[in-house]
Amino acid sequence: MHGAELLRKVVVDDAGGIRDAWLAILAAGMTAHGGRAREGELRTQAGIVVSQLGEGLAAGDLDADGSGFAPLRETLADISRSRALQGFTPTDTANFVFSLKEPVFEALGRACGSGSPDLATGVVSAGKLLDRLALHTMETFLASREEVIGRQGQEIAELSTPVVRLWDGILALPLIGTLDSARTGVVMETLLQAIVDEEAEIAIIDITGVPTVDTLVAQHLLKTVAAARLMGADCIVSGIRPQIAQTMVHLGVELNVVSKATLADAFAVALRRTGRKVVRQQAPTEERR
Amino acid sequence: MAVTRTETLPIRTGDDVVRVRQRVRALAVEIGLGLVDQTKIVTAASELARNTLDYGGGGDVMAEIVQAGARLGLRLTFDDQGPGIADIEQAMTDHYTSGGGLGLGLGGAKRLSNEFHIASMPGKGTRVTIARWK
Ligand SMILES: Nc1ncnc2c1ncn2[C@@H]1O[C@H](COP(=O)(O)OP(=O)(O)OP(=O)(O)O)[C@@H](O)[C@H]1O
Ligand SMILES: [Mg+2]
């Protein structure tokens, strides 16, 4: 019998048996991973995969990349994508398809009896087909993982540029880490938007957490300060460490803004400029004695 | 003067520039440069790596730990096969830029280093070498 034909007959005729044996294997593997995939969901997925495998084989083809298997590839892609989002490991995901081999091989054995030459061809065909489908699943899984990682990178870029409202009309932007072009764009937009939203008069840009101030960073700072000015806010730069100050002098960059050693100093200036003053209501008890 | 160690890093992407800075910082710490000198050579390296990327179309940097008598130093050689610089004097002039920068990178890198050497052949590429001694 033709490899594809035998395989199709077995997969179609014995679909229920294959699915249940497969689920048993998947369930056994799952316990180690805290049962991430819910059992009902897994059952539905397994049912669909086995029936679409039968349909693909019915097209008379063993080519996993052919049109007959397009629906199955789509299903596997969906499953691996959702697994990538749920944080499954690559091994878990690869095993999902690989573990289908054993039940299929067993079903072939039941259908033709051991020692039959048909069994050997059937097993080889099934093995090749399932390997190819597993690879396809992994490719989708990895592509989805990369997407997830890329998005996380963007989220971090946005997260690490919080604009803090210190007081009415006084904002602070503590910059932390490398100011590459992608992040700087986000930083600038976030700050300008906050200036508009808060009707801020003063924005304090704190660079304590910026490891290197080179000409590119300096230029970004200058542009931000200029844009803030156009929105009606003055900037104060704080947290320029001594070694950074020296380096900036050698580079020849001048920020032409008020700068203060610490965020606290800058805040004091901002309060004064907006006509406020912090006073101690009462001397601390130790001093009164 | 003896070279005690050499390593080469690629400069092909913006991330590579970040890696160059990190590696130069680590080497500067290793040879015992103080915080100010570390910051100086890291900043100079950042300037030159970005020029290599932006104007030279990418290239690489060779980092060497060098020794002269009892003194240790860090020498960095940035190489690219880009368009080269026709007028080096103009390129070295503060505030001259062909790319919308501040035009302070080359002059700044020179002022931040103990040694600075630039060679360029139009159509062939550019090589800039700097060193900072302990
Ligand atoms: N590796 C290089 N290949 C070709 N041209 C270069 C190279 N490095 C520098 N240049 C030229 O020299 C000019 C001055 O460089 P410099 O680093 O001083 O300023 P910049 O890069 O334009 O601005 P900044 O470094 O201040 O952000 C550049 O604008 C560019 O025309
Ligand atoms: Mg430059």
Given for the second form:
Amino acid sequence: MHGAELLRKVVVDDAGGIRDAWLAILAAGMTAHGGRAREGELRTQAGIVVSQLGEGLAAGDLDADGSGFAPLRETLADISRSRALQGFTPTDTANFVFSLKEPVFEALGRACGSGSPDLATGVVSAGKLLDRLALHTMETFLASREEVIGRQGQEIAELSTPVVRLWDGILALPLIGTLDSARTGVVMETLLQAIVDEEAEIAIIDITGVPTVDTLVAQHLLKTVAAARLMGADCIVSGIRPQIAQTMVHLGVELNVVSKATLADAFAVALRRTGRKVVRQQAPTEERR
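Now show me the form predicted on its own, since the one above was the form predicted together with its partner chain.
Excluded here are partners and other molecules; the one chain stands alone.
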């Protein structure tokens, strides 16, 4: 009997037994790994996969990438994307398909008998088919997880570069963490948009939370300063600690921009440049008495 025909007959005729045996394996794995997948969800997924596997085999082809298995590939892709969002490990996701092998092999054994030459043909055919479907599942899972990680990285970068309005026309951009090329782009875009929205005259870039400043970080800072100047805003860099100042002198790094030790000092400079000053208000005479 042809491999595809044998598999189709076994999967269709013994679909219930294969599904139940597969569910038992999945449930055992779910318990061992903390039970992140609900039993009802697993039962639904297993039923759909076994049904679509039989439909694909009914087309008479064992090519997992063929049109007959397109619905099954889409179902597995949906499951993979869902598991990537839920935080499943690659092993958990791969085992979802790989664990289907055992029930299918056992069903083939029941249908053919242990000594039948058709059994070996069916096992080889089923193994190749399920291996390819598992690889498809993993490819989708990894692509989805990379997308999630990339999106989270972008969101973290945006959250770590808030622009604060200190006064009319004065903005502050406190930076936390290391500056790289990708983050510099986010910093620049965020700052320039804030300069436009607030019609700012001065932007204070505070690097108190930047662990180290080397020539590369200095270049990124200069790019941000130059972009802000093109938008009509002067920049002041604050938060240069003694250790960072020594490192910059040792490396010969020159920012070519006004710098202050603290954000408060930079804010005072910004107020003076915009014709403002902060004075202490004296208490009324009655209160002093």
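No experiment lies behind these values; they were computed from the predicted model shown. Residue numbers count along the first chain shown, from 1. Under this definition, the rigid core comprises the largest set of C-alpha atoms superposing within 1.5 Å between the forms.
When the rigid core is held fixed, the Cα atom of A58 travels less than 2 angstroms between the two forms. Core-aligned CA deviation for G239 between the two forms: 2 Å or greater.
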